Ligand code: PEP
Amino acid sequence: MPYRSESDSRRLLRRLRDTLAEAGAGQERLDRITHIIADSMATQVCSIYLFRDPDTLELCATEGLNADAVHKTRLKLGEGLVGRVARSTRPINTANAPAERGFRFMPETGEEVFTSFLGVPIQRLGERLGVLVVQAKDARQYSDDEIYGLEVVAMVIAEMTELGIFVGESTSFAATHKNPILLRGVTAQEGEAEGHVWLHEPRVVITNLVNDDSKAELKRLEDAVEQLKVSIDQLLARAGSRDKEHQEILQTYRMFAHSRGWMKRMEEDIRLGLSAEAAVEKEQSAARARLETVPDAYLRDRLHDLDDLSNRLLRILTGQGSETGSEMPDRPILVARNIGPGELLEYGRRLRGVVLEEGAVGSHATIVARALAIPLVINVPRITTEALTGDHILVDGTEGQVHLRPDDTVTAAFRDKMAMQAKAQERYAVLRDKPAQARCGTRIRLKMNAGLMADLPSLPTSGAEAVGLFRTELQFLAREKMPKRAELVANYARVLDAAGGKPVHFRTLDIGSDKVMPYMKRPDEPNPAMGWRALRVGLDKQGVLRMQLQALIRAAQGRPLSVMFPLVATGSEFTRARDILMREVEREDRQGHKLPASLKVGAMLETPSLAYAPQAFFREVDFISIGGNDLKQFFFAADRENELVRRRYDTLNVSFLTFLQVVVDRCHESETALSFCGEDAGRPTDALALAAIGFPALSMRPASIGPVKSLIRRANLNEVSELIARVQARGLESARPALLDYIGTLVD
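Coordinates for the sequence above, one chain, the form predicted on its own:
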């Protein structure tokens, strides 16, 4: 059997390397591999099973089993011992295979005479590629050294598959990173984009898998790890004590870098014949595989840390740093595991879209992507390991789909869809200077949401009448330290200048929950979305709120100013916040600063409780803006970050519309200005219903204004209101089907 010594293992790996360097089709190469492994290990059978599709394994080559079974024998993931190895990504080693749980006898292979079985996964960075199997007639248990040695061989086969060594006529030979693939994620920002992948942290490509000198490779690894330790210590020194969370991550990195167990496993891989890079990646793949099976969130985070640390080490060994020297491709679409707001802002409007392996609907990256008006799809599995810089990619932000290396048919259909949308935008452009006035004569004010200076050029071209929401937190989130008041004054003044006299409603700092400033200590909360956030932080930490209010007052420079406070839950919270603002106005007046020509103070209604505040609140507040995203979350008790529940609940649910009608009626009674702000306001069908139940203003992303205006101008809001009333009277759950039927009758 194999690996009687380290030299046996190195000899086998070199034989594999040399034979794969020879010319030949995919099948020839696989056949040679199984022959070499069986010969080197002195075993009767060696077989390679590769995935034909995500759920099906196919026997692609064998030495010792019936050759006629190749490309005919298939197993489902989890079926038989081979399927169990593939599903668990762990070896199965048994001296009596037929007695094992889940054993499946495959008579066409002629394997009934072989009793012992050892199967190891062929995997790369968490991606399951297949299973490598050896079998023998004698009943025997393979040693730990033999298992370990076969895992090393499987790692080399995985890398060869990655590099397309086995490309051939069978679909099982498809090279990783060459086939078209459809990946599904979660829509975080709607829109479509075609372009080329730009990896935020380019994946390291390894080409030298087998070493010729183990001592030299061990020295290379030792030197690289020492360099890694120094770099982590330097990062820790720079982090200081200002960023506890960042420091904790670096301390974990430091612990792993000094881990003797991690180093020992890599050294053993090298002694068995792998190069230093291949040894690092073998252990990285093992960590990725464990990630899928670990239920504990803390342990998963630690394995993520080890994964990231391995990438750092690979960059040192290969010289493939984050800056690879490659130029950003034409029409770049950013692909990353995750990304912070500052890094995304640095890319700016050069990007056509963003695809993230992780992320959240309300994350910093989502906020910035919305501000940049580029499609964003998050929670896309395997995207960072599947994609290479320069790959052709189609991002369907509306459907939450990513087409990587699409074929011509998919590309043509996608381009047709984009062309139709472009034509629609041309039609909407004609409406730019026309009011959103329904056929019944009711006029709806359409406003735009913004958060960056880069948004403001869209104000005149979108047809928006005002900025209904300007998110002020992005300037805080994208920095490593608190901005100075003078910087805030200059920024807010530029916003008002760019608005050209149109109203801008500044929302004060909305932080907490998933929006945490890097320099702010994050409290440990079991449910951050319902915890210490938004105005609650401002009222408790009044220094930051007061500084921001001072900056807004000075930035107005005698112009009208509108300020609204986020997540107001009770009337008394608004009163406290408004009193702080008025005290700052008095203070600025005493200091001789020019005051705003007029001051309007509003509240964002994002909790059901505020809808039932005393009428005195509705008389005191100048305007109310419904924050639809949070309000719907709290109304339905459905976390908008949780894909299991967030899509279950509809804005056009009759219960929700009935609740919104309460707010409309109370604002009408007190003559309080009212608007609806959020994603739902930008969806034409939803916007039509909101207008029909009495919302006089809607605020949305600039690209949505044209479609919403077009539909409102074709509709009669009295008819829509009567339709919703009939749906309510009939006891139906949602008004959406009836509304869609109504829209189908409208004439363009």
Contents of the next structure:
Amino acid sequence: MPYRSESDSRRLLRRLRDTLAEAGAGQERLDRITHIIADSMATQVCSIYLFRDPDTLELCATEGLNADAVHKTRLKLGEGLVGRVARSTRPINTANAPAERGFRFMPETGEEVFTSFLGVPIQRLGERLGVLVVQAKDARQYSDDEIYGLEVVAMVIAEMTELGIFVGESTSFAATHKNPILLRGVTAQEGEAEGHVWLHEPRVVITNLVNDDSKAELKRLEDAVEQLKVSIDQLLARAGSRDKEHQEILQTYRMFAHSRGWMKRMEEDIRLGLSAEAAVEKEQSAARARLETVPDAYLRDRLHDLDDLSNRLLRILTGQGSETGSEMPDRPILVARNIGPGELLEYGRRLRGVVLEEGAVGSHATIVARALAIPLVINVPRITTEALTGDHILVDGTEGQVHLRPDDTVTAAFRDKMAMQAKAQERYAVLRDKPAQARCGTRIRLKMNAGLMADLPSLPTSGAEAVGLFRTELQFLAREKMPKRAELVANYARVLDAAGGKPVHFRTLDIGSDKVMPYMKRPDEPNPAMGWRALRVGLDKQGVLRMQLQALIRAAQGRPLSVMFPLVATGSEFTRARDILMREVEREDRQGHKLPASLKVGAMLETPSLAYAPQAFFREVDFISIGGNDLKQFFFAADRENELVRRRYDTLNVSFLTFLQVVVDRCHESETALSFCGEDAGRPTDALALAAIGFPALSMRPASIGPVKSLIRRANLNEVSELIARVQARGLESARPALLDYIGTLVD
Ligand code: PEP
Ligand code: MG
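Follow the form predicted on its own with the form predicted in complex with ligand PEP, if you could.
Below is the whole assembly, all chains and molecules, this chain first.
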């Protein structure tokens, strides 16, 4: 029988702890551990299998199997019973191992004489490290208590590997915070950065795994859980009834904090010899392992909630607040599972880069990172478990890659790449005060996109002629409650002050789709990108729109004002929006407020429908700005946030260029000012094509202005336009190859 009582289990844990406190080489320690476990549990075999790489397990130590098999016997993930335990992260308990599904006989180990088998995963916070196995000759099924006891032992082993005791014995150990690793994610904001990891939620370090007095430890757990419950109730009281979503999360926390099942498992862990914090972490690890296998998004969210709750409890138990006392390293790169826009804004431009384990290309955090021009890579698996605060890290936002603890060669190559880019930026700086005038003489106006006050300093340094798109929603997204009109007035006035007379085109609130304000109730929509968003919300619920328009008029303080409405799909929508604006102008006038010196009212063309609006619309509107990000998604029916399709269709696809030409021609006919402000305007090749088909103005990220200007100045737009016409005539699908060839012939 593996062990008989709680006190046996505690004795075993203490023996393990004492052994590990002694000096010795890694292998020696592993051998000692298997010996102690087998001895304490009175079983013939105890083996430790560890991951060599993510797909391969290796027998690293054994008591009872052939010693020669150590470091020779290997299994693929999912292969044999050991591989199955590793894959499912669930125990396998059988009285007759050879009869079990998937059993694989490994003759070199001499295991044929052992019939019963119990294997449990060795894992730490969702990271699989290996499998701990006990085997015996007599055919018997292990009891639930015995399984539980072995899991507790596995937990201690997992922590020991974490402490680096065995480093060097197997690459799996080295994977815990020592080796260089390359992690691939998804680009959310381009750019490169080198720096040091700053964990948004630093991991709690547990130094005390085994308890000396389980009664005292149970009391510690009880007190900590009480404290946790009180703090959740306080949070709930503070959240009030306005913020439904936040409330729901806190209610779930509350439910878990009061859950008997959770508590009982932790109490059992403590009785078996773990410290209170180790017990919390053991349950957290198990929940994380489940997280990876649960397909249901709702359940996954709940498991995430449990994970957060465990972290809170660990902080209470260890006294390690989110302020761990460590200093933010220089050149900090923020690493987090996910982050809200407000929190990201608080860090602001101190950050060199951001790496998220989750996130979405269209998430608020992404929008903020873009506005701050901080390289951002999202969907990076394992980054929060692999990285430690202070680790050297290279973020390649352009390739969507992260090098954690890179070796010298990788660092040198990365620095070369950054240096080349810095050189190029220097070259662009020389062009700052020169016009974007092509060789044929045509001048293109280059403007910048902005969304935060912090963007405005880029206006003079980038050489932009104006702010072509000011995304006003960022100010709304980054807060917990609706901003007041006076705050908006102050904010818009500061933007206009900082622009120093250069025009700023304010876009009214573009919410909905991915941009959700936490304090505003929204319907559940099957397809939010095509749902109740942008101007549609403004027209249906005019209160916020009117407040914003009032704020803009007041902020102008007699200066010129330019306002544009997002996602206008029909001419009549524009007319209604403009009428609302005009009514507000009259109202402000009646109230004696100073009116803007001039007022320009524009529409963002983001749906193909508007291109075919009656000519009256084109005459009525002062300017049209093409929101290429949305327009392209609706033109090709390809979701801009869906990684599977978002890069599938080329902006230089001839169908799309032909369509854009329709808009150019119609604006030309009605003499309507036109610009293009989607992300594509900042890509030099695409910008060149847009300029050549007749876009007189392009608005882009400030960093793109130099590269775009440099290319336009070297090109002849008549030649490019002829080239596109030839591609069209030949029935080719994309103008890109021909354009790239042309660019290749241009002199620097
Ligand atoms: C666009 O759709 O191209 C655009 C500029 O607006 P946003 O990216 O904010 O939707
Ligand atoms: Mg848009």
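Numbering follows the first chain given and starts at 1. The structure presented is a predicted model; accordingly, all values stated were derived computationally and were not measured. Throughout, rigid core stands for the largest set of C-alpha atoms superposing within 1.5 Å between the two forms.
Colleague: My question is whether Arg14 is one of the residues whose C-alpha shifts by 2 Å or more between the two forms, given a fit on the rigid core.
Modeller: Arg14: C-alpha displaced by less than 2 Å between the two forms.
Colleague: Please state whether Ser40 has a C-alpha shift of 2 Å or more between the two forms, with the rigid core used for the fit.
Modeller: No; Ser40 is a residue whose C-alpha shifts by less than 2 Å between the two forms when the cores are overlaid.
Colleague: Hey, does Arg271 budge by 2 Å or more at the Cα between the two forms once the core is superposed?
Modeller: After core superposition, the displacement of the Arg271 C-alpha between the two forms stays below 2 Å, so no.
Colleague: Where the core is superposed, what shift in Å does the CA of Arg730 undergo between the two forms?
Modeller: C-alpha displacement of Arg730 between the two forms: 4.1 Å.
Colleague: For Ile693, what C-alpha shift in Å is seen between the two forms once the core is overlaid?
Modeller: Taking the core as reference, the C-alpha of Ile693 is shifted 2.6 Å.
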